[in-house]
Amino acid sequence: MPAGFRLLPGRLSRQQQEGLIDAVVAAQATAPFWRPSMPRTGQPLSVTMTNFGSLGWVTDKHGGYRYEPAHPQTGNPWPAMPALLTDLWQELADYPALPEACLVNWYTPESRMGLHVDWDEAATDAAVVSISLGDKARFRLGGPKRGGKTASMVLSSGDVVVLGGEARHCHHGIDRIYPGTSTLLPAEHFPAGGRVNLTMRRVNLA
């Protein structure tokens, strides 16, 4: 593993998870997922998303990649960041200023991510922490170059990893969810059942 790379298992309890998960539902009265699109091609993403912060982490064919302070579909801020949040990122980011976004995924069974670098803030000296909620996922993680080696792991509900130092430049994705694997997202809210993702990012430096 890069240095810098940190899986913590199991580093949030049941009821953590649970209270993170009621956070994302409410969060969609004002901020509901929507699924964004890639830039130029216009080719939707699998992934729906949404946001927490003051920034939130968008894309379109037309904008590209980019951080905004509001939803692209309401207008409306972001929710703000729940203090599980912002408390687990100054136990393990070791930055001297809190995070301003947290991209929220959610993967349904047949959603996946391509291994990508997250090169669109200015605060690429701080870390990424992410948190898997729901059904176990593969993870994948290369080196600052494609077609590089790389190594996978299975992350499960309740996991957080740490992209720190050399690790926050690595190509990382998710290659795939392995359904019914838990039983944290509730079917009312999540119908197709799947994988949150809550990724933690710092947007421009302290």
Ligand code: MD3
The other form holds:
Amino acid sequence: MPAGFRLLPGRLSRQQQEGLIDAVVAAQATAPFWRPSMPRTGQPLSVTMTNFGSLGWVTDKHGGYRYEPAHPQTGNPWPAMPALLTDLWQELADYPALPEACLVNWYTPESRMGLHVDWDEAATDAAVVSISLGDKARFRLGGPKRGGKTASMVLSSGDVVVLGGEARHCHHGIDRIYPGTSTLLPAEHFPAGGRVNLTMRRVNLA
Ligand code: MD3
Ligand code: FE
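Return the structure block for the form predicted in complex with this ligand; the form predicted on its own was the one displayed.
Next comes the full complex, and the chain you just saw is listed first.
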């Protein structure tokens, strides 16, 4: 694994995981999951998304990848980040400012995320802190250049990954979801089951 990669298996208790899912469910009132589209082609992503924080990551055909202060469909400001998240950031990120954004990705069993590098943030000196909730997923991590060697690992509910240093600039993606491997997501709110990933990001330089 590249320098700056840290996996903390089972870092969150079941109760903490449930609290985060409750916050994602509560967020639906003002910031419902929506399906973003790729720049230029307008091809829809296979994940649906929402955000917490003063800024949220969005993408659409005409505006491309960017951070916005409001939900693209409701126009509401994103809901505040739960305190558990900012506490975790302060414990793990080793950065002198709080994250502005927490992107929430919901993967149903058919969802994938292709290999990519996150470079829409000015603060590339800050780590990204990722939290896995719900079904297990195969996470793939490569190098800074396209087409290099990659390695994969399974992420489980309650795992936390810190991507700092060199790892921050590495390609990564989600190959597949393993359906039915967690009981965390309540069927009334997540009828298709699957996995929710939270990624905290510092966007602007501190
Ligand atoms: C490695 N999400 O939202 S989180 C994304 O599980 C994203 O939803 C995946 O990639 C998910 O952009 C992976 C782990 C992650 C997040 C950011 C990274 C790994 C990273 C940035 C640089 C290197
Ligand atoms: Fe990413």
